[in-house]
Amino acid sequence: MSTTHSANLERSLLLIPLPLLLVVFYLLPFLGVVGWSFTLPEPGIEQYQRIATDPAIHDMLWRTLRLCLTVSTLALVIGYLLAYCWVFSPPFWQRMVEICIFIPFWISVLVRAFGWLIALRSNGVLNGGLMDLGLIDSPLQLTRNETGVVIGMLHFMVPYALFPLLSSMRQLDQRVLLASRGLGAGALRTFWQVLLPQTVPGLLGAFIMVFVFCLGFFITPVLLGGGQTVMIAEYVFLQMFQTSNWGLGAALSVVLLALVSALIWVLLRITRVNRLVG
């Protein structure tokens, strides 16, 4: 009995540092941010009232939501194709997918953003190639707008969409797909009625990861948007460090965290995404 009690005590002591670290480095700072949102510049709910009524903030929030939804949808499509190729293709194409995913994945987001900035600018590689081929007469405006931001964010987020989808597809019993084909179903019908329904948890899990990460994007919109495509993370930075409006920045941070937490809770309840790692 004493041995069991001692073992339980040791396990408890090993686990204690984790909640302590969360409290010290996450909960306490967050409570400080909440306090700023109600006390700066004056005590009250003025900052939350401004969020609810300011058209400029509404435009920024709608832009953030629109870009996040666009990137999440495109990342799901590309990630699904790559995951399908990875699971069902011959070894050569599996290695090609791995190279295309992992090599960029190891590169810093800042380096990737600068790379896209160079490639997409008016005299960049993409515009130069299109003009050499005679497809366009003048350079396309691919930076300092939402197009460049979507391209840069999408390049970074595809792996985060791929991994949940890959986990979901690897759990499939491929004999079910073979049975569908053996019973006379074509490839398209097998996909729509057999493969796709069984990978819905992976799709929703990928959507959660991509959408939540997109909400906090900062470097890519700053560089590729050029101040013309301000998302919520950049807006919070501007309020706190350029206009010194710490109260509004803190209130926006609280609203963002509440939105993300609610979204994750609802989708986890619906999809049981935690089973994806099983």
Contents of the next structure:
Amino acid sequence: MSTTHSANLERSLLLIPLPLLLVVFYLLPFLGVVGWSFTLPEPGIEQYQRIATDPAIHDMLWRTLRLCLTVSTLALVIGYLLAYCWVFSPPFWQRMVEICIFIPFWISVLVRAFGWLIALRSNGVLNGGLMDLGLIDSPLQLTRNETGVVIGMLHFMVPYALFPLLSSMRQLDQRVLLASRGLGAGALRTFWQVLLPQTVPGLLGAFIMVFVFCLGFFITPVLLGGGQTVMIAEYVFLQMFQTSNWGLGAALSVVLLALVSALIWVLLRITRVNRLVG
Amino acid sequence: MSQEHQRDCIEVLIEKARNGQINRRTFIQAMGLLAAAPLAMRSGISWAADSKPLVVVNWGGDALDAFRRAWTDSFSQSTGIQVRIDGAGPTEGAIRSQLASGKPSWDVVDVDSYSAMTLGRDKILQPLDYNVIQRGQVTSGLAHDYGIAGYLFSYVMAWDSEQFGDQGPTSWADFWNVEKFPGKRTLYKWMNGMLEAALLADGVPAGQLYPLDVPRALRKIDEIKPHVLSFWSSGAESQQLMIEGEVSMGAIWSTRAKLLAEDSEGRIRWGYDNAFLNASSWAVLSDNPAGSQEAMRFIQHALQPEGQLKLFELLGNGPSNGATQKLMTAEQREADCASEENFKKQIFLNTEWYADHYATTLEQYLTHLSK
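Starting from the form predicted on its own, produce the coordinates for the form predicted together with its partner chain.
Once more the chain from above appears, this time first in line as the rest of the complex follows.
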């Protein structure tokens, strides 16, 4: 008893630096940012009022949320299919899926954005190929707009959606699925009533991760958005570095953090409830 | 070791130190090895910027090496002050955060003239010492209390002759005319010159541009927006859009236009007519770590024609010191945005207007782009 106790103590001592590190390098500077949001350029809640009322900021926030939601949803669907393939395929196909996921995963976000720019531009590989095949007459506008941003972000986010899904699917007792089929349920019914409900925690976990990641995207929208797809990260950068409006930049950061925290809290609640029900 | 030789070594070291070829630390270490530490103390060499090199901040890329070759190597050699070039990009916010941190690590920055003015008013920059810097070396209007032009550059109209043959656009009204000149366009994301272009296209005479009628300019920008493929934010991006033929016309930097004309063997054409000239200024941070005098001396050095010509040859930036023209060939003068001939064709961006309105107008402009 006493040995386990002291082992626990040692373990907690080892963990102390972690919260300390968070406080010193994250919490304290962030409190400084919170301070700016209430004091720059003048003390007051002027910046938050502006966020609440300025239609230009609403446009930007709405665009950010819309893009993040689109990307998260698509990433979840693709991630789910990939995870399904991985879990239920023979080893050869498992390797293939892994290769297709890991190789791009290690390539920098900047290189990938340029890659998409080259592949998707009007006289690029894709448009050229489609035109040669006679499928389209004039090049599709696939980049330097929101479509381009979604494609670029999605490419980056799929692996992040995949990992939580994989772990939840691997934990699944596959005999349950066999039992479902054995008892007469069709493939679709087995999917909707047996497989999907059991992977909901994984789905929600993946969604949180992807959505929160998406909110912070910077390079991809800047490069693939044609200068017209300003999302919140770039907007904050703009306030901090181009227009010297630190108060607004800080207030937006606070709003972003609040949004992310609320989202995580809500989704954590849902997953917990779900586990109880399950 | 013979005493004579040792004395000679000491002399060599002192000489080198005087010329700034070695820094204080190396000097003291070497003198220590020669057991001449007391002599080292009395050598009377001034170590102005010594362990703290003068940090000159620019926008990185090719400019790192070009600044070194045009200005900093020769400056270190003649003064013994070591210089480090930092390509971090001295945006207004970055300069402010240097000061806000309480321990600035930058000395001299290469900023837009209007930024120098804005930051100077807020005491982020220190007033230039015009006893050290000879104000008269640059054309009047290019120097103010907190900034003096280091070089000039221009926003020009470039177009693809493959699309329009020899009948290319000649005015900003043509740039806006997508019926006569079809094809996509590219404009500058950070606004400079674009409102002016819109107003000229809308029929405002060049002499009456300032103060800019921002709402009118934005309405005109909205008009062209459906035909803008991309609002470029880096020179490389503008170059890529033009060379790939993705756009038929662009408002881009003269330096890039020059490269484009060369790379495309004349397919991309451009000129200085109705272009917008802008100056990049030298400015010095308040309480700069390497010392005020050193910074001022560097700026004075960087205004000299030889270095300015070198920068023009390396990057194509126009010299701010008119005397540089005399060192140029006729061909160079033709390409120089700041030459007397080209100066007349262009419109100089109004520094005061930008200092007063840049931040608020940029926000409106970007809002219009992303609508």
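What you are looking at is a predicted structure, and each value in this text was computed from that prediction instead of being measured. Just so we're on the same page, rigid core means the largest C-alpha set that superposes within 1.5 Å between forms. Residue numbers count along the first chain shown, from 1.
Query raised in the report: Once you lay the two forms on top of each other by their rigid core, how far has the C-alpha of Pro17 moved between these two forms, in Å?
Result: Value for Pro17 between these two forms: 2.4 Å of C-alpha shift.
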